[in-house]
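Next comes just one chain, in structure tokens: the form predicted alone.
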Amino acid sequence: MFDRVEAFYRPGTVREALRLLQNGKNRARVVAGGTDLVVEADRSIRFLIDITHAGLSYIRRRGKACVIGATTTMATLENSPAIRALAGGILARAAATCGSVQIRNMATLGGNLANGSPAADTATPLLALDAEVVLADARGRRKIPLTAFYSGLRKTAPGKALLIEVVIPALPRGGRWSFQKLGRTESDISLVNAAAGLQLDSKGRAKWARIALGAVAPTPIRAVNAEKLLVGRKVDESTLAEVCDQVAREVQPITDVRASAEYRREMCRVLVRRALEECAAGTGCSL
């Protein structure tokens, strides 16, 4: 695909990003890392602009949320002690199975995101963690929910936005939280991926619930219905047997080369209730 690249740009402010973008007339494309733009090899690329210089790389408290810059790699997340401190360190442990070490010291939480892949490490904690994106445009900047952010298979927000950086709100008090990923190595890309997040009362009953899931939807997405069902219950075998279930009905997993739909729906089950065990047991909770 390089060989039809016939520019390209560092600019050092997000505004001059923006301009090179949309002079780009669709044949531009924002890079950091670059770790998915040279798998795809979209030779339909004419000018790439890297942000790596825009000044979005930071990890920082604004009020009680954690903000965290579009190009702030996945190596950073991994070893911040402010992210491994941050919701049992969920979004940490993510990071630290987005492929290799040389791919983690390149590849950036924005473009993990902004990829649109259904099966980013990192989008299931940022889910189930509430997230928004912040995102600019010739018009300014606006902050959504990361669950507004994705509209389809690889589609995200539309017209020419940049993702500029993901907002973590505070988080409730009491909260236990865990990441379950499966992949056929260490360093592959998920087959499924869970997250959750769980706070239980004096009575072992769950005062709120948190389920989000990667690799089995066309985009990444929080089990609201198994959530609820969860909800006010207490948490035994019973409980956690009904709740997989529902998570099995609300995934739409697909058949592809690495695993069938009836297996990535099976092992929703498995990582739900590994997340959720985790989660009670943090609590003092044994199942």
The other form holds:
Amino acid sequence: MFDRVEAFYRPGTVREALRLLQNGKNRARVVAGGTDLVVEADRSIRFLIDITHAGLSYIRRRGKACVIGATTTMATLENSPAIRALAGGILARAAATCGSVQIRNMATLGGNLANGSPAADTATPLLALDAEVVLADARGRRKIPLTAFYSGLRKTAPGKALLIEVVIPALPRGGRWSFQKLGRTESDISLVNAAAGLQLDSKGRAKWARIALGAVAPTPIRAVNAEKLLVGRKVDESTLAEVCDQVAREVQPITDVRASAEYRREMCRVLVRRALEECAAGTGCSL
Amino acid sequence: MKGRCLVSSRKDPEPPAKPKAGFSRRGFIRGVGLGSGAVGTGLLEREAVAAPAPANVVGPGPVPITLTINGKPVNVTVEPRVTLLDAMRNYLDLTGAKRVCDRGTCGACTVILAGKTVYSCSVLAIDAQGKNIETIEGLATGNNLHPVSAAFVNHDAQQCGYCTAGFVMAAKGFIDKHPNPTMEDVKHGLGGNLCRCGTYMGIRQAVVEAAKEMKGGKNG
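Can you swap the form predicted alone for the form predicted in complex with the partner chain?
Now the full complex is given, and it begins with the chain already shown.
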């Protein structure tokens, strides 16, 4: 599959990886789990820079934030007690649906994001969690919101930068969370996925809301207008209907071999409704 | 993919590449540093002059590596691009793992790498160094089948048999982590393996039975 690959580099540090990437022109590619690269079989790749030995596999608490290293595997995320306890376990749940066991044992969080797929299962919950990503390049490190990381279909910000880690900031108190996925099978690529976060005030009105969707736009997206519509209102039948209508207006799904745009749009309504209902019922564990 | 042959009983026809004569890594790096484009361009050009080639560069050209397969160290010389699957099949005569989709979908190439099931078509051989690789060839003890293999026989859990080696390894990896599975757990846990003959029912029954058998602890 890596037909044209000539040399393989295994940098032991981020700095070394960056230097290699800098010098590799367009013929070097960063590889972690390699599960996407194998399928892509890009014949312009001459050099692989394997970053799985660069010390980026970790899950840490930093102050009130949770920090996840870029080469942390899906299997690690789905089994980590810290990630399972974080925000109702939505990230763990998403990681657990990211392909088969064999894929999840290799595939990494950083790879899932940096590959730039609009259907990346972990991107959707991370958007709902207001996650940020730390990028490193020759000039240093910078932290940007995940929303800014995606710049278009299969396009991400880095260029010659390397995605180092994902930062999940402190979560709203009493937040309720949900992740929903629709695919042909549970571990297949998402036709649509959705994540929601909800904080209710003492009267049961939405005080804070997040609605994120995957596979229905050029990048994973937040349905910002639907969130605005929800805030300040009781989460009842009529609100849900209005919010889901707004979600359907906000997404831009396409028709492909897996589903039609119309079907995807309709499923956005269904999944967001399920997600918000699960949040409102508090059946996903709250923090 | 050149030379893919789905139904041949012989090995994949892709021959092991011969080392290019007179070609060394250091020579490559120096050449690139001088602006030669013989092999490729770019990587490491600046530090190549100042520092010796770092030990963590592999290739270009075939490199000697040591794989630990079923507990035994095996030496092989492969190009960095060679996958673990191709290294086993084309260089080491271990043809149990099958090359079917060669793109991390079907599971016929499943092996257990450092205790985790992986698609060997998606792992580079050089990256599998230092980890124990369990393959179908190492499962039986003498003439005694592993309980998973025996259960596959008992339940007629194959038809053409092409996916079987991968399924057996995936099943072993699954049972190692889930000693007490239900049919539903098995269906979920073996979702990364496909059987085009459709023998899933037999396979699931076999895995549940094998798990019970293995709880005795003899081969667990």
